[in-house]
Amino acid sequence: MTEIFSVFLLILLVITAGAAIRTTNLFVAVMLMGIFSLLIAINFFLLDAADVALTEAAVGAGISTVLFLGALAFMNEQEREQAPKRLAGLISVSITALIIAYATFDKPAFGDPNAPAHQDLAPWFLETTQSAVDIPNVITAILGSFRGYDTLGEVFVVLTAAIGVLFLLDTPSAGNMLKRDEGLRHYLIPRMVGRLLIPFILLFGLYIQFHGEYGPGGGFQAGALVAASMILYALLEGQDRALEVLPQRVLTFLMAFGALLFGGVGVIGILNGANFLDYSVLSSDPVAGQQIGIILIEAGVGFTVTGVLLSIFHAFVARGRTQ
C-alpha cells in the first residue's frame, strides 16, 4: 500500500513541476511550487526521513512560499516573454536526465542492508553513539557532534546568505515607512483561525527545539517554525506589532549570537585542551559534556535561523512599505 502511495505522489510530483514550469502567471507558479515543496515533504516522511520533511514542509511550503510572494510585489504577474531556445533546452535536459538515470543503475537498491554505507558507516554510528554520546536519536549524534564542523559550516552559510540579502534589498528604517501595515485584522475568519493556530506552531517549534535528543527535530526546524509562527502573526497583525514583539535588533543580535554561540562551544574546547567541537570536556563526565554540548549547539542553530528568516520577511514588507 505504501508503495502504491509513493507512485502516485510520484506522478503528482511531476504533474505539479510540468505545470510550474508551463505557466507564464507567476503566482500561479508560486503556488505550485508551494505544493510540490508539500509533496515532497510527505515523501521524506514515508522514507522515515522525518528531520528533513520538518524542514522542507516549514521552509519550502510555508517560508519560502511567503518570501516569493512578497517578491512578487515587485514584478509583473505574468512571465516575460523570451527568445525560443526550445530545441537546446531539451537536448540538455534529456541528456542530463539520461546521465542520471544511468548513474542510479550503479547504486544499491533503496533499503539493501548489504550497501556499503550500512555495512561501514551505519553500524559504527550506531555503536558509538551509544558509549559516546547515549542518546537515542543518532541522526541528532551525527549532526551535532560527529558532524560538528558540516553543521557549523551550514549555520555560518545562512548567516552569511542573509547577509547578502540584506544588502541587497537595502531595507529602510521605520521612520521611512510611507504606510502602515494593517495585515489581516479586518479579516474575521483568518484572524481568529491564525490566533488558534499560532500558539501550537510556537509550541510544537519549541518542542523539536528541546526533543531533538530523543526524535525528530533539531535547531534548524525549530527556527523554521518558530520563523513561521511569527510570520503568521504578521500576516494577521502586521508587521507593526511583529516587530514589537521581536524587533530588529532583536532578530540581528539572535542571527550573530547564535553562529557565535555554536563557535564559542568549539573554543571552549580548544581551551580546555581537546579539540575543536568537542563537548566531552564541558563536563567531569565525557558523555554528560558531549549532551551539553549538542544543546548549546543545537540552540544556537535555532537562534540563527530564526533570526535570518524573520529579518528577510521585514526587509520584504519593509520595501513594499516604501513604494
Contents of the next structure:
Amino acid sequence: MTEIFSVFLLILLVITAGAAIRTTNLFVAVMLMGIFSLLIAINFFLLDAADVALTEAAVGAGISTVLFLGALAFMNEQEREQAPKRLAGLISVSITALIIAYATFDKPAFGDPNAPAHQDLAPWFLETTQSAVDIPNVITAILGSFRGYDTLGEVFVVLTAAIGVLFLLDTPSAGNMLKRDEGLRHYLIPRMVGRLLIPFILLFGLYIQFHGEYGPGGGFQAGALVAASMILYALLEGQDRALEVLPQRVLTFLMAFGALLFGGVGVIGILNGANFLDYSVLSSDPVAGQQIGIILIEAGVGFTVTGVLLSIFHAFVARGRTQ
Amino acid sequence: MIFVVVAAAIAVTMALALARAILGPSHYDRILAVNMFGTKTVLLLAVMAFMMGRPDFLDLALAYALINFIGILAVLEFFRDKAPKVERPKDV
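Could the form predicted together with the partner chain be shown next, to go alongside the form predicted on its own?
Once more the chain from above appears, this time first in line as the rest of the complex follows.
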C-alpha cells in the first residue's frame, strides 16, 4: 500500500523539480524547493528512514528556506535571460539518463532481502549493537560508534563549510549596521504565536538530542532544531536582540568546541590504550563506555551544528542589512 | 482501511496545493500553497505513521509542525523588506 503513495509522491516530486528549474523567478524557485523538501522527507519516511527524514524536516523545511531568502534579499529576484543552448544539453542529459536507467536493471529489486547491502555488514550491525552498545536505535550505534570516523569527518566538513562562508560574508558586528533591526516586533499576532512556540522547539530539540538512542534523532537534527528556535527569535525580535542573547563569539566558540569535543573523545581512547574513537575504554564497563562516548559525541555534533547554522544565518542577515 | 482513505484524500489535496504553487499567479498564492502543503505533510506523516504501525514516528510530524511556521515568517519578513525596492512582477 505504501508503495502506491511512494510512487504518487515521487511523481509530484518530479513535477516540482521540473517547475523549479523552469521558472525564471527565484522567489518561486525557493517556494518550490520548500515543497520539494517536504515531499522528499515523506518519501524517506515511507522507506523507514526516519532519521534521514527528521534531518530533512529540521534543515530542509525551515532553515534552508530562511537561508535561501537571506541570499535572495541582496539579489535580483528575476533570473537573467540565457542564450538557448538547449539541444546539446538535452542530448547529453538524455544519454546519461539512458545509461543510468540501463545500469539500474542490474540492481536487486526493491526490498529484496538477498541484496548485497543486506548480506554484508547489516546483519553484523544488527547483532553486535545489542551486545556491544545495548541501545535500541541501531542507526545511532552505527553513526556514533561503528562508523564514528565518518561522523567525525562530517562534523569537520560542516565546520569547514561554515569557515568558508564566514570568510566570504563578514561576521555581524554592531559597528557596520545601518539601523537597528526591528524584526517583526510591531506585528502582534506572529510575535505572540512565535513566542509561545520558541520554548517548545527548544524542548523538542533537547528531546531529539537525548532521545537519539531510543528513537529517530541525534546531534545533527537537534542542532538544527535549536538553531531554528533562535532563528525564529531573530525573525521576531530582530537580529540585534538575537545577537545579545547568543553573541557571535559564543557561536564561533560552539562551532569549534563541538568538533574539538568529538575529536577529544577519540584522543581519550588512544590515551587509554585503545584505538581512536573506541569508546569502550571510557568506563570500566565497555557497554557503558560506548554509551557515554555516543552521548558525548552527539553533544559535540549538536554544538557544532547549532553554531554553524546560526553563524551562517546571522552572516546572511547582516550582509543584507549593510548593503 | 480508514487510514488508507484518509491518506489518499490528503495526497489529492497535496497535488492540488502543488498545482496552485506552480500556477501562481501571484506570490501570495504560492506562499499560501506552500503553507498548506506543509500542513498536509504533517497530517500525512501522522496518518502514515499509524498506517505503518509505527506511532513512534510521530516525532517527525511534530518536528514539521514546529518548524513550518519559521519558513512562512521568513517569507513574510522578506516581503516586508523587499517589496518597495524591487519592481513588482508583471503577473501580480
